[in-house]
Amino acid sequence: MNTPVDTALIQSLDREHFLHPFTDFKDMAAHGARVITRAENIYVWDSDGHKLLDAMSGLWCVNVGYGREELATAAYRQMMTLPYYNSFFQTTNVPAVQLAARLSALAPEVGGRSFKHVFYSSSGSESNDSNVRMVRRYWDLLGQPERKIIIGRINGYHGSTMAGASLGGMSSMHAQGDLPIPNITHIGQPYFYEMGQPGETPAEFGLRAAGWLEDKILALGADKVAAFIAEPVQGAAA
């Protein structure tokens, strides 16, 4: 944990040879990256030795915390039974059983009705692509395959891919592909301090934002209408 690191090498490598997303490649270029070594709790280390206060979480993802014993004993163990096995063609592994089974517990009731499957995925980005697949082919199954549009928030942010950059409102990305695809639309942020009138209250504001769903639904029609996709709290593009 404690080994050197060559900061000028690695950096020069980086440059060289590393893709870096959301990143301006000319101020790199000229700064170089910051390179972090290590991690303990809730801090992080650059190769310059600076404790960081690693306030995002890694990217929003690193829930528990760095250093967590138990967790790298627990991935150890099945990386020496079982490191990986694949879900398809009628195959399964324990400990994706028993996980979902967990997270079926775990999960809230919306509407009345508990979530009681789990589909897995690599990312956030993945997940939300696997989610326009499943929602309009959910629709295709109830005979209603006219029933193809998303709705998503301006500056929403759901991904970086193709399918997760159209359903985020983030126009930077947008610009960068001819995106959104097809059958994805947007509504306005729900953001009361740039889009409050005078006088408004926040509660007041947050029936209007919730009008603006039900007249993009009644624009388009509620035939055509597949899903809405919301963060809970809007964060990411705000």
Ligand SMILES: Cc1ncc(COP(=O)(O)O)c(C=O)c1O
Given for the second form:
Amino acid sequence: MNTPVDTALIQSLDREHFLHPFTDFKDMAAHGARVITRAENIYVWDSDGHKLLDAMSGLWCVNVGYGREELATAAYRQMMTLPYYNSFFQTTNVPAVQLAARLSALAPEVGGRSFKHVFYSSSGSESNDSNVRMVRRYWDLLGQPERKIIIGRINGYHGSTMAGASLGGMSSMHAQGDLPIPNITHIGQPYFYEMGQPGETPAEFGLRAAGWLEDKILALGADKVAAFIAEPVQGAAA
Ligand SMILES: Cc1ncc(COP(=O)(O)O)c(C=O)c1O
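Mind giving me the form predicted in complex with this ligand, seeing as the form predicted on its own was just shown?
Everything in the complex follows now, all chains and molecules, and the chain you saw is the first one.
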């Protein structure tokens, strides 16, 4: 059951104190935010009692649905045993090691290489910031420090931190904070409905879009390109 909530009060405190990302503040000030109070399986409820199908799965991240008792129990048990510790300075902890080993076992082989190491972060944006540093460091250590450029896609979305928003190709985000940061560049998005040519099939368009990456690498010089980043299915931006 929903605990009764004073929607107007929460909306007013929200307006006064809570900064939201990706929000039209004028619109929010005029209409107030929708107050989500409860969730179960694939549904969420708002403070006015509306039951909504959460087709977005939170922000594309509630992969196993809401209200999973076994997850709550495991989290409770771990919070009571060891709620936090860092992994700097040759320190580790049991669940982090076990999860890394499990993820390594589940990760697929790509190009004959398997993924055997896990680096944890708290969000997709932070992960991509770490990726930029790791990729550049990797090439430095291989004696190719000139390989710095990372290629992303126009309207790709890779997060909202400085590097994440730079890897992404959304001009509205680039306008905030002088982005992209140096040595990040973008190619066109594989968006058939907008960019497909008359008579072109989706498969033909896919090959043409893949060609934009090859063209960019050749234009920059392959020895300058550190990495390409892309969503398998471009989702967040439009
Ligand atoms: C493909 C992709 N990468 C990165 C992110 C950023 O993740 P986070 O919001 O956890 O920082 C998102 C978020 O929607 C995403 O869709």
